[in-house]
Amino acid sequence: MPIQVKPAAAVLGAEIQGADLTRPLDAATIGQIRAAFYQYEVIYFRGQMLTDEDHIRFSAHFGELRKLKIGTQPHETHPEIFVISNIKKDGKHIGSYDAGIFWHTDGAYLPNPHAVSALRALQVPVVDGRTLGDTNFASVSAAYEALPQAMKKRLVGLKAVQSILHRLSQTVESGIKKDYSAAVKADPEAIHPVVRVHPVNQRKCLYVTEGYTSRILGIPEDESRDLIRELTAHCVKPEFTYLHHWQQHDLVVWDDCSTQHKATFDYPAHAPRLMHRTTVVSKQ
């Protein structure tokens, strides 16, 4: 049976039905899923009782997986798995507990940034029968298309510094103490075009976020600061966003070139949240 693609009531996002990701998928099904992904930028699967091995196998259909080295968060036995959680063991968080506190795109500070991320919900926070911990996604390809022609012309050729140091400074200001020393030492920042051309579908995408963009090169500092503020506010306007309401055993896959995302953090610390993420390396 062919899969079913059910678009969300938004400019991006679609649910994929009819695919059992616990089993190897044939080439035709993978082709359908990939086509839906590059059309809708965020796709999700409900009720997938995946193992980490299933998760890794499916993610690899989008490209080479990256083994992340931020802090102590990678999975103990599968370095391709990045753990996101507010759960503590022996007084320490078992995963990244502040992931998504700012609008961002994963890996922007790397010379070869992330291309695709796939996040799986093992535990979702529930309070008084309500599931919390939703995630906002924004289409930066739709945001670019909606820019006035004068702004599009202004952005031609501009490049920006994407910096984990910028991310770290914001985290500290928010009162969160976290060890980014490994990432800072390896790849503290990278320079990327303000408007990236998607390597697969050739869409133009705004690549400026509040989480990582510290400076736009070639213009005065005050103009850079104002332009970053203007573009980041534009990218996350409601007409460009999709809010994903998590359910346990969801798998959500998003395009790191054409989207940004931000967690809601609307749940208390005593409500456990546990997510596993895989990451596909970008093709330059």
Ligand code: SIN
Second form
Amino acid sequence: MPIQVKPAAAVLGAEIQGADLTRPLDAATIGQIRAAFYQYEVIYFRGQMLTDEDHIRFSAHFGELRKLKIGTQPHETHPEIFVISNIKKDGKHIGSYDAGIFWHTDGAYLPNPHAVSALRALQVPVVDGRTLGDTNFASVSAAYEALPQAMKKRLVGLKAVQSILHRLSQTVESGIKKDYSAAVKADPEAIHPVVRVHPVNQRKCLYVTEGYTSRILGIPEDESRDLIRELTAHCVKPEFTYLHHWQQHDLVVWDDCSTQHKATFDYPAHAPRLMHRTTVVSKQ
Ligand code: SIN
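For comparison with the form predicted alone, kindly provide the form predicted together with the named molecule.
Then the entire complex follows, led off by the chain already shown.
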């Protein structure tokens, strides 16, 4: 049976119904899901009681998965899974707990940034009957399209530094103490075009984020700062966004080239949030 695709917001986001991700999918269904993904940029599936193996198998339909080093932040037995959680075990966080403090796209500071991320809600934080910890997504392909012609022209050929140190300074400012030394040592920054051409659908995408973009090259420093501020504010205008209200057993898959995201850090320590994320490595 064909899947159903239900658009969820003006320019991005769609719910996919009629697919059971606990089973291997046939080629036709995978083709329909991939087509919906590259059209809507963020797709989600409700009520998927996935194992980690199901999650990994499904994500791999989008490309090669990044494997993390055991002992850094990933899952204890599956290096493809990055754990995001505010839960502590023996006094230590079991995963990354600072998701949600700035707009970003995953792995932008790497030479080959993430292409696709798939985030699964194992536990969602509930306070007084309300589920918290929404994730907001913005379409940077729609944001690029909406730019005035003069700005599109100004951005031609520009490149920017994407830096984990930039993220680190914001993390410190926000009062969250976290050890990023391994990431800083490994791959602290990379240079990418300010406008990337999507490798699958060739849409032009603004690749400038509050979280990682520290400097636009080839222009004076104050101009770079103002341009980053202008573009990042433009990208996350409400008309380009989709806010995902999580339910337990959701799987949300997003395009890291054509979207940015920001989790809402509005839940207290006593309301556990546990998410598992896989990421597909970009070929660019
Ligand atoms: C992320 O920033 O990759 C995770 C978003 C979330 O936890 O909702």
